[in-house]
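Starting off, we have a lone chain in the form predicted on its own, written out as structure tokens.
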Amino acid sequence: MANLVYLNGDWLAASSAKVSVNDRGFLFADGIYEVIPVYQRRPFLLNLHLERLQRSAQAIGLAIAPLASYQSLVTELIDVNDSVDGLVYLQLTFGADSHRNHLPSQPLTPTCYASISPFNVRWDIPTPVKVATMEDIRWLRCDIKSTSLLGNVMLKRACQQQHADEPLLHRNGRITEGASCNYFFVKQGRLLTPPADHLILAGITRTWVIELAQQLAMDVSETPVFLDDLMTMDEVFLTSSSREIQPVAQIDDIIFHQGQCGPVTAQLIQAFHTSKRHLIQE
């Protein structure tokens, strides 16, 4: 696979792509992004990703191009890199000013950057992981897919020190999400996930899993879940674009389904794999 990236209208080798030191994305993390999985040259749930990009842009007051132009950009990115399976990264910032200033001193031209990286697509049931509960230290607009990820990175590092794969975040005992994922819980056959409010980034995979569960006639509820509820759960799994559906074996000292993937989680994983096959065969 080639390694060409898109930057403000140009196709460049990744090592040659440069942005201004005065770019607001560099100085203030004043921008947004999306990560879009690609299976066999076909972007997965692209419209949902781009609609969320538009919502994030509107939330921060960033004027962006029509969504059709980003659809074309993703297609061209796949073609010029001859990518088969990959993860598209699309980032938009307010652009570069003449100097560092909290508020732009002049009208700016937004910076648009896109790249694609290899993606090892799974068709089996992933090994269940361990997660650790942590206080959610991030800002209160987690519904915006902002490039400002310092809090997420700090939590990931703290999680690594606890020999866990991902944090399970909470605010005063109410579970929100992970540093880079959403969580689902299974209780007596019922599927629960925290509501899509300002405290979480409602993942596109999260949205798709809810749709798959409804197609399977599962009882799905977007409702607050608390740390005190964990002992009553039968299964737990997390979702993200890069991990799809990942079973959770353990949260702190609590082990779920003997540390193995539970039946509801396994059913949803198989349904997710089927949806990928349908995309590829279209």
Second form
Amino acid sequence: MANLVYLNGDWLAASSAKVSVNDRGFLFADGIYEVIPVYQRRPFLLNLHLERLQRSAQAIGLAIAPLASYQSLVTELIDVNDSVDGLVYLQLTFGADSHRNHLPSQPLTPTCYASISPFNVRWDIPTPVKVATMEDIRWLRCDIKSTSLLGNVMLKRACQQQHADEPLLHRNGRITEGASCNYFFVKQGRLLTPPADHLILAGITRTWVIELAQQLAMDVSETPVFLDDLMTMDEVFLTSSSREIQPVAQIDDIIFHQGQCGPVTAQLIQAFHTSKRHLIQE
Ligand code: PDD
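Same protein, different state: after the form predicted on its own, show the form predicted in complex with N-(5'-phosphopyridoxyl)-D-alanine (PDD).
Whole complex next, starting from this chain.
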């Protein structure tokens, strides 16, 4: 199957797509991105992803094209690759300068890159994962979906060394998020998740899970959660566009629900699958 990517107006084989060494994305990670799941040729929650792209662009002062043009780009990307289930990566940087300079020396044309990768979509309950708590070493604007992911990658590597699937990050004991996901906790029937402030990325899956929980008449609270509270939690799960809802069996030495997916998590996973089915049947 063709694997064509979009780069600044051209459709190219991924191996032929080249970005300048003077691109600010390469030199300074001066850019933003989105990851959008596609189920049966249909992008999921595309408007929410594009609105977040706009918020990220505004936060870094990057002028981007009207959102409708990214909507068409995503549709074309799916069509030209004849993709069924996929993950769209949309990356925007401030573009290539004539030389390295912290501040651009001239007005630049932003670089726009889009690709789609295969996505193994799950319709069952995923196996619960193990996570490890770690101090959040990243910057203080994690609400911006920036391509500057060095902190996230370092934390993922440290986590791998501990044979854990994902870090659970905290700042002085206050839980933030994962290196590439958000966290939810179930305590006495209530669903808790850290507030969408500057310390976390407001995940689109997170927003959708809150919406589904409300539709199911669950009691949901966006509230600070602390490491000290973990012992009192009945269930834990993580969310992201690529992992949807994943149950957490264990955080460090604490095991939740005997290492099995709990009932509230399972109910939300089923509701999530139903919402995917609705999208496909629309
Ligand atoms: N990561 N927090 C961080 C730091 C993330 O990188 C992500 C997503 C999330 C969840 O956001 P969403 O539900 O919108 O995917 C939270 C994507 C999937 C990635 O980098 O591949």
